[in-house]
Amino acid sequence: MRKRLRKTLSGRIPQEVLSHVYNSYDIVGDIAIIRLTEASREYRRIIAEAIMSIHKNVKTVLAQISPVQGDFRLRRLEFVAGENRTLTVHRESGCLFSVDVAECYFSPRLFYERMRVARQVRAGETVVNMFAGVGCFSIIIAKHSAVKKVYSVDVNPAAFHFMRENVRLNRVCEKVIPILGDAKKVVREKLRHVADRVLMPLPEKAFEYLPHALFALKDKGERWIHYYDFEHAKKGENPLEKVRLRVAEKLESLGAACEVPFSRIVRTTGPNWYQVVLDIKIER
C-alpha cells in the first residue's frame, strides 16, 4: 500500500515532494489519519484523495498535528478530506468498536499484539487491564477466551463512554465491568489481589504503575503482567534488554522474582525509538 500511495501520487504532485509523503498511515474504521510535513502540507488535497481511491471504504481523512500527548493520548487532528467527521466504527478480530478518534485513543496498529495476549488467557483466568481505552484488549479478550472477568479501567471519561458502548455492542456485560478511574487509585480500592494477568498496554505510564500492577495480583497460582514499554537504542544496543534488565531491576525493589519468556519489538515509533512488550512471569 505504501508503494501504491506513491505511485498513484506519481504526476499528481511534483516529484520532489513525493520522498515527503511519509509511507505510513492509521485507517479506523472509515477514518484515515495521516501526517504532513511542510513540504507535502500544500497537497494535503490530492494525498487524501489518493487514499480514498486505494481505500474505497475510508469516507474521511484526518491530519494528525500534533503528538500523542496528556493524560488522555489524545492528539489534535485537522479535516482534510471526505465527510467532515471524527466518529466512527472500527472492525477487528470480530468485534466492534465505536470510538471519536479526537476524543479517545485508538491503534489500530496493536492489533496483533490484542489478538496475541487473548490467546494467552486461559479459562476462568480474572484480567486487569489498567489502561483499556475504549476497551479493546478487553473485549477482544472476552470474545475469544473463556476469561471468567476483565476489569477495564480508563481515566478518559470519553474513553469510559465508548467502552461501555463497545461492551453492549459486542455482548459481553457478563465478563467485561468498565470502571472510570485512575488505575492506582482503582486497584488499591477495588481491585486488590484479584488477577492472574495485568495488562499494562500505556507505555507511557507503564514503570510508574508496575508496584500497582503487583498489588493487582493474586498471592498465589501462576500470575502474568503483559508490560509494554518505549525505549531509545542506538547501534548495537538491545531495546529489549534495555528494558528487561530495567523492569527486573524494578521488580526486584519491590521483593518480586520474575522471569521474562517472551518479548519483542511491537513496532518502531521514530529514529532509534521502539515500542517493546515482555510478557512477565511473576515467581512470587
Ligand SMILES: C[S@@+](CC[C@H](N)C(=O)[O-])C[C@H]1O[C@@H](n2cnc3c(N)ncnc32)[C@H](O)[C@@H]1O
Second form
Amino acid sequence: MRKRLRKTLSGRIPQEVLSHVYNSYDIVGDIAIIRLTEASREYRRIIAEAIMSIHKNVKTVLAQISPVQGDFRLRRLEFVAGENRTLTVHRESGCLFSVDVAECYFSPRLFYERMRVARQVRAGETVVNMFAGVGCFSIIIAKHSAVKKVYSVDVNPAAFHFMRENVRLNRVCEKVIPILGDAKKVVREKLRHVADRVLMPLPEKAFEYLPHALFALKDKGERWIHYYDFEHAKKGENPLEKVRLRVAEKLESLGAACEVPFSRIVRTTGPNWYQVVLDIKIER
Ligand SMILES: C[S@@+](CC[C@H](N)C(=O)[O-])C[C@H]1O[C@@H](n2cnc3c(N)ncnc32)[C@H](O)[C@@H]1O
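I would like to compare: after the form predicted alone, may I see the structure of the form predicted together with the ligand?
Shown next: the complete complex, the earlier chain at its head.
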C-alpha cells in the first residue's frame, strides 16, 4: 500500500515532497489517521483523497497533530477530508469495536498481539486486563477461547462507555466485566487473587503496576502476566534481554520468581527504541 500511495500521489504533488509523505497510516473502521510533515502538510487534502481512492471503504481522513499523550493515551486529531467525524466501528478477528478515536486509545496494529494472547488462554481461566481501552483484548479472548471471566479495567470514562457497548455488540456480557477505575485501586478493592492471567498492555505504566498485577494473580496454579514495555537498545544490545532482566529483578524484590518462556519485539517506536512484550510465568 505504501508504494501505492506514493505512486498514486506521483504527478499530483511535487516530486521533492513525495519523499516527505509518511509511508504508514492507520485505518480504524472507515477512518484513516495520517501524520504530516512540515513539507507534506500543504498537500494534506490531496494525500487524503489518494488514500480514499486506494481504500474505498475509508470515508474520513484525520491527521494526528500531537503525540499519544496523557493518562488516557489520546492523540489530538484534525479533520482533513471526507465525512467530519471521529466515531467508527472497526472489525478485527471476527469482533466489532465501536470507538471514538478522539476520545479513546485504539491501535489496529496490535491485532496480532491480541490473537496471540487469546490463543494461550485455557478453558476455565479468569483474566484481569488492567488497561483494557475499548475492550479489544478482553473481547477477542472471550470470543476465541473458553475463558470463564475477563475483568476489563480502564480509567477513561469514554473508553469504559465504548467497552460496555462493545461487550453488548459482541454478545460477551456473560464473560467480560467492564470496570471503570484506576487498575491499582480496582485490583486492591475488587480483584485480589482472582486471576490466572493478567494483561498489562500499557508500556508507560506496566513496570510501576507490576506489584498490583501480582496482587491480582491467584496464590497457586499456572499464572501468567503479559507484560508490555518500551526499551532502548544500542547496536549489540538486546532490548528483550534488557527488559527481562529489569522485570525479573523487580519481581524478585517483590518475592516472586519468574520464567520468561516467550518474548518478542511488537514494533519499533523510534531510532533504537522498541515496544516489547514478555510472557511471564510466575513460578512462586
Ligand atoms: C495502550 S491503551 C490499551 C490498549 C488496549 N488494550 C487495546 O488493545 O486497544 C492503554 C489504556 O490504559 C488506560 N489507562 C491508563 N492508565 C490507567 C490506569 N491507571 N488504570 C486503568 N487504565 C488505565 C488508558 O485510558 C488507555 O485506554
